[in-house]
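Only one chain comes next, encoded as structure tokens, the form predicted alone.
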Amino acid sequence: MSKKISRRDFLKIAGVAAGAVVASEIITPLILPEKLEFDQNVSLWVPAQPPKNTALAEDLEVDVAIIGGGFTGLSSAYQILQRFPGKSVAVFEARGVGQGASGRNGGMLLPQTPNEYMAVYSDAKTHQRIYDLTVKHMDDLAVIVKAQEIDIDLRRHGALLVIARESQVAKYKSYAQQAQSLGMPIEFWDRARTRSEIGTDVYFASLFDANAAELHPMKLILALKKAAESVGARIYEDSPVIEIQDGETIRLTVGDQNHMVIAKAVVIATNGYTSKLGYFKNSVFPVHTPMATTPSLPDSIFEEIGWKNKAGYSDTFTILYHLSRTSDNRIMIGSGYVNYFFNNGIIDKDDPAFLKAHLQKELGRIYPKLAGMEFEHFWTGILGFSLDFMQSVGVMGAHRNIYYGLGYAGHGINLSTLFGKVIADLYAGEGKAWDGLPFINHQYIPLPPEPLKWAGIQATIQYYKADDAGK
């Protein structure tokens, strides 16, 4: 019997494929320029979104600028101005902060990055302490945003990671042992256990991390705005970067008037978005994603069903489905579908029904007295994806002066926030305290241009769809 290919053979063998088609980089972007469009944000966290600042509208100097009004620009924003209070930042925002992912997402608030979450992916002193450090950065962001008076709706009640396959319950458990050995509290729950707290037989164990936590990404936002201007960051909302020059000192073109913003430093914090800036753009790219809410349910409802626990949970499927309960005990189901679209595309072309009855059909299936439920709110949004689900963060350019945070792959509140901190050391010159971390300039597994690209990504996804399917 043949051996089955792991995922990191076939992130290697897709790798040196991609790598090898270099003839075309040059032509490609001449032929097919990308787009710079953006999508209106319809998620079921908009209402609380700040009130816009006015669009730059003048020339302007300033020691750093940052590209991206979403959870790693106003974090770096805050953090750079808290060590350095007398420089002049200033943070660029296409639309609306919070406008990307930062305000999309399903407000999970998780330790560990994708590649190490239930599971050591490097080695167990670097598990142990990427555990450790993004524990305490929920920690010390909860202080930042105590500080501005904002209520987040930060629920600290833990999460669930619930095993899908009877072949993976052995990994789980010997991981849970190993967990707690290296002194995190992930506790493993047996199929029992697991139906017992959430009220569903679909699964076959379950991991539970009770430092996990879950809050309102939109009213974050709001807090980091506030934070970030309350040190004197100043924030330009209708404002896109339209183009980059590199050098000593970098000049930026911004918005629908070409203002000309000149700076000594630049944080790119624009994450699926990147490849318009010129970044990153055959390393990380764009992956849409469908997320929807229930109307808010009474009490009764999660009696009915078993749902005691109110940790949220997301499976072991690579293209995973994701549950919680919202404070105002709304049902929020997210992912377990995704797409790439042709050149980087950020508008999503997949067809809003289909997308709905996708996740009316999987909310049926783990609890089918909600079968045929209808939603309340549906939206889509991108994640910043690359071939090996790591992200990075860090510093580039022949000058050293352009800072980057970005691959999130679905622990962008935690990842993001702390890539602000990075950023900030970093950009102070004391990024040893990082050292030795497998996301500090993290080198990505090149991409061909398109349409190679296109091809590669979509038989990708299929690869991952097919082992999902699998038993």
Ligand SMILES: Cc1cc2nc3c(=O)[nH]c(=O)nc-3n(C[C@H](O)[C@H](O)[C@H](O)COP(=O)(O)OP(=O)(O)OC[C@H]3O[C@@H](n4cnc5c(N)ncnc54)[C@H](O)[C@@H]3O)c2cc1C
Second form
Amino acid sequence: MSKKISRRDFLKIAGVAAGAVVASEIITPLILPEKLEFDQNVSLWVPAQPPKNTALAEDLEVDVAIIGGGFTGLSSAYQILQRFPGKSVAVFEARGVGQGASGRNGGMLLPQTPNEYMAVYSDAKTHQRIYDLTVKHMDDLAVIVKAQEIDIDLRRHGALLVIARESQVAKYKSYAQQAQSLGMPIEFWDRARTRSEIGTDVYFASLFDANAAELHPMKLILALKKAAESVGARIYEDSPVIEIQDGETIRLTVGDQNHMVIAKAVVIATNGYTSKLGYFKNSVFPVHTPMATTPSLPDSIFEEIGWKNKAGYSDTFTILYHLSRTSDNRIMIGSGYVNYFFNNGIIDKDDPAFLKAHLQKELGRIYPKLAGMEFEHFWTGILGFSLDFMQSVGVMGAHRNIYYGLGYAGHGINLSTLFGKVIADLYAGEGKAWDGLPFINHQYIPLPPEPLKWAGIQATIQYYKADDAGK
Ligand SMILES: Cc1cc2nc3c(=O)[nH]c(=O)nc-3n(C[C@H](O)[C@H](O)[C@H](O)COP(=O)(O)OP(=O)(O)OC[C@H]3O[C@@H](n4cnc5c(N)ncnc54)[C@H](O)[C@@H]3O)c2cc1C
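Right, and the form predicted in complex with the ligand of this protein, after the form predicted alone?
Every component of the complex follows; first up is the chain already shown.
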């Protein structure tokens, strides 16, 4: 009798295979240097992107240099300066703030982590602790944003995890009971209730978390940029960091003019792009995924299809889809498809027509009345992924002066902004409060060098695809 292997088993096998080639961290970069290149962000959110600051035009000496102007970078800058107003902190962003996933995502602000989302991956106590601290962080984030007097379209109407397979219903029902016994307000909705809330019969049940929310991600970027600058951060845009030389003081080479930045500490806040800097090369890799939105739709369409609840939802496939309604009544649909390009490629080479058709097909499957609906916006973005779907925040280097936060998969708005706070605590030498949490200095399973890495990730994607299709 064949036994179906679980995701955990699969990861163990992959980890053992990958562990055989650890020397790759040194050899691969010599044979296959990675290219630092960026595509254009064309997401729905771009009109809210703040005007660009000037590029670095001189050599600089700072206490802390932050690489990357997404949520991790801007949040770290704000949090470090809140604690240490006298320090000099500079952020270097390759293009404009919000260029990466932070300015391209689905806007779902979720409690928990990718691994602990509606599932106990660690243990009950840690699970509850993660839930509580991620919910508290959503409140803290709202306070920071409010102080900037920027409306980020924050809608605290909860979110749903919709159950895509009948065989998963019992497991998620039991999770809801366990979560409630731990004091987490997770509701189990059966098929009829799910249908009556979101107007589709394709899901077998759902879990509702009233604590989740939605927001306009680029407006959050705007608010975090303002917050960081209000406490004294200097933010340089069009300023890619080309090279990092580790040491007691760290030297960065920045921009086309090769300006030198000397820093006592560095924060690597480049998530899916991080391998380009020579870090996490064989553990966190860029995974490309598509997103699209319809035009703004009249309320009558939502009434007609019976989509009453404003909460966004994601499904229980491993390569999941997520759908939501924007504040201007567009339907946003994303993912259900991921790809990895050779040597940590950060330019999406998939055919946009193919990706759009893929999203259109799923939208028509969920809501037959919307079959064939044209999209008004379409874009792709990169997720920082690891083999075990884990995120990690911590400090490394011989001099313990290289801080980092990354690997959020599709669950990074809340976590990346939270990790800015964790990084500030670690920088202050007060990281104890975070002890025992699985993402603190999480050690990743190493992947083999290219071309084995490409082949391994493609095989993993195919495995998950087949599994999602129930094969
Ligand atoms: C399509 C999509 C949908 C998503 N939907 C959701 C969602 O609904 N909810 C959710 O919670 N999460 C979602 N996510 C995940 C979330 O957006 C990310 O986890 C989060 O934005 C990561 O933030 P970050 O600051 O770490 O990385 P990024 O936002 O990617 O920022 C990294 C920045 O570093 C810059 N950079 C890179 N290299 C260099 C260099 N050498 N020098 C200087 N700068 C550099 C980049 O230009 C970029 O601006 C989604 C992601 C994608 C791609």
